[in-house]
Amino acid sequence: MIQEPLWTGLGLVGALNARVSGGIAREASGVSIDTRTLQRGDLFLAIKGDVHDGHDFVRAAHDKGAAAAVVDEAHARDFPDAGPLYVVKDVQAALERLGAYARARSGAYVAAITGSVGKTSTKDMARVVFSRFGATHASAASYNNHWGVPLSLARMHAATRYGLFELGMNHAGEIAALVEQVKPHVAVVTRVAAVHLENFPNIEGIADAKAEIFGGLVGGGVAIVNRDDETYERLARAAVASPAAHVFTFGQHESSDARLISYEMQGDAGVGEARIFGRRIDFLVHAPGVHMAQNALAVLLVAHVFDLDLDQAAAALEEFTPSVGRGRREQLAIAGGEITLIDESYNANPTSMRAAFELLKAAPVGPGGRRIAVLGDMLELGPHSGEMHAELGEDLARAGVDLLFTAGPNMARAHYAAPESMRAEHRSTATELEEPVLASLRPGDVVMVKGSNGSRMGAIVKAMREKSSSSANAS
């Protein structure tokens, strides 16, 4: 564990390019932009968001024990006795300066990861693996946008050995700006899929936006690309034209540098055999699905670039478990027995939906149990969204789904495209769907819940867990 402070009070003056008011902090042990999660000793930055202005929470931050707050000149006089302040012209720009300073002082090996699907899971896998080899810092949750990336950088200790950063986008040019801050040694694109199509003419446009990550590589860096991706050739050309000294690939394609030779599911885990530059590597990941196995290959390629022991890296993969809403499986008690929940409620697009259906198809049901899909709208798909939802009907049939529950105006297309015998209930919102889903459950069922985060399908997962808790307490 790193013992020295994240930031000294004096060091923050130069890093933020700030003047000091109300005294100077001795040190800051963390960096926060949200008083709900702020810890004692954190530096609080009063970012102005789409809904709230952080300046409204400066006093609350100090009351919770913040080491100091970063405020702009326009608000500095509003807090004459609140506590130590670092006063800047613009707080967002100051956050970006702080992140840039953290990156410049760091001697860490840095990897940046993007993709339409799989970037968060790949980053989380990498965090688990690299933590076995040294002090590792990774973006929290999905902190991958214009404030999340500099915030993640600002939280990186100077003594960090490995830095892992997730980059997201929904418009062209966004990743280019983010990767310039991260300056990675390795840049990974997990997979390109039909996401944010309302902002792009086609999937090729999405690939070009994802490929912006290669432009921020340090000289001599490495680009890593999914060889099985339908836009591979486009991504590879962009990587070759970038500062990358090498372009490595992963996937099932025979020419992949990290090739998945075989894969099988064993309960809640996936077991794979790979060849990484000709060397056999066996691995197990407690996150079933070929897509998760491919994410693991990407992580092992990064480990190879960082000259880590691949056998140890593969062994460390066993410690990974999916985060909430990203494929986590759990057994829930209900009256008379248990059900299996597959929580995929955080995000969705056509590609990840089909991968989730394959997981549901392979999941063993208990005696008398059924495979149940509970689906919410896939968002930001543009003018062809309705068609994309309707096309899921055939996939659901091939997956052997017994019951289908749907929520949202777009998912109604999937509901009516599915076989009539499969259709259970459709509702306008996830909240309205809770009651019929809960009423339908019986022992042995396997239930997968999936939808874009904005569809609020997590509320159904929460309701299922609460029902399970009540059943357990009553027994």
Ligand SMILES: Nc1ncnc2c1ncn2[C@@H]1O[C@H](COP(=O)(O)OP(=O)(O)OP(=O)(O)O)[C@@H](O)[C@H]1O
Second form
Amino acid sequence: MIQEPLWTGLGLVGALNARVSGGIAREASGVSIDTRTLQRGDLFLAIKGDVHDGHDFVRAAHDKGAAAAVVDEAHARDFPDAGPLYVVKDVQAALERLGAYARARSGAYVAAITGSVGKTSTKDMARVVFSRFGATHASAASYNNHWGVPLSLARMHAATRYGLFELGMNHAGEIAALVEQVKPHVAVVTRVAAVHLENFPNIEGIADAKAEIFGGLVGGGVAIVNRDDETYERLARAAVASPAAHVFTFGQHESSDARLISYEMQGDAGVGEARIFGRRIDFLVHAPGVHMAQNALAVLLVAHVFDLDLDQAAAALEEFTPSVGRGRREQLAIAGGEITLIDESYNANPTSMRAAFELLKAAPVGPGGRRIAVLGDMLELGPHSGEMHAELGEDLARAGVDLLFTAGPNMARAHYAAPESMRAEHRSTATELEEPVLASLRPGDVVMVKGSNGSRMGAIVKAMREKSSSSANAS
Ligand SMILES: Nc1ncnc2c1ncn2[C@@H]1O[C@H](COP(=O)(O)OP(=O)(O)OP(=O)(O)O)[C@@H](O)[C@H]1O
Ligand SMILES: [Mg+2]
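Switch from the form predicted alone, shown above, to the form predicted in complex with the ligand and output its structure.
Following is the full complex, with the preceding chain placed first.
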């Protein structure tokens, strides 16, 4: 089999619209904007971020074996003898040109995924499913912004059969600009929720910004929306007014095209029965929660649009495991037995918090065990942040949580709003909460840790794992 390079050195000249200096690269096997993760053979683009200017790392990139670096005219003379350089007027614009070129040369089926929550989970489920059917390329991690999207496009091989891209936004207009680059055949809005409210007057404003994704569909494409979403009508109206030829829906609502008929937890997996355009499909996802089943339905709808066999697609779903901090479950040894850890430390907003409480409620506890919630601040919620934290008190009570640990100035509101019998400890930071949480653990406990990434609840998860491996070594 001939293995074509991602980019040939000559091909890059035109795609970047660059002039060459210091010799020409033979080929590039990858594209990078960060020397910490750069691989030998990658093309390095010196992008200016909020903190760093990539031009300060061009030498490091060449030292790590970069095939070439893309720099701007102002810095063209700063790197004599460093290695091949592509010189452009503006590196960000060159990255976007490279992404556009990759998209234009591609014959792939392309799907774009946005939403307030569930983008990465849905994209990663789709990656697992479509890999079963052909060469699949998907955005790395949550690379969903003005550099993440063109970078993900630029990394798409010409031979890719399925391309999956995550699109995110903080402001109106951003999704429109990103989807313009992706030109998807299918556009999915996973779920609209009160996230990033600081830049929007209300949830309708968020729905409108997410719905921009439909405007970038290629003619005859398909819009996919969550039928259970509170802003469903608004999203569907926007989809109908877009270039989409069809609007398909998923959810529990009886009129959903992909409808979740039943769902139950079996161990750490969710087992669902769906009806997709009238056809019964059974599936299992190793990621508990109805929200994950909903993401799975969105993926199956995309598979349907791409004309794939749905039974095979549903079977492939079983290979999905959620990535770090998004609901992954593990058993940890502690003195005298085991606890179950539900790691949700990557991300939090009121919607995903409630979904996580449901997970905790449904998780079986061992003899003598308790349901423990360890919560850090939900960030970027805007002016109503205080109320949104306080409202969690009732949800915690409904979820039958036995013990509540909280960290951060915002989560203090949840601490005081929760029933007194549930309140364990509150501390101002995650670091300070580590010790009381570890000290309280008993065999049989189920512990769910959740907060926005910036609240650093991941450190508590790490401490639990470390304590567990040291206690496992000692016994
Ligand atoms: N459909 C959903 N509804 C509610 N919560 C969800 C849904 N899908 C995933 N979640 C939860 O939301 C959190 C974030 O999930 P995920 O990383 O998939 O979202 P994202 O939209 O990619 O987030 P980001 O904006 O950080 O990239 C996780 O805790 C996950 O369990
Ligand atoms: Mg994401």
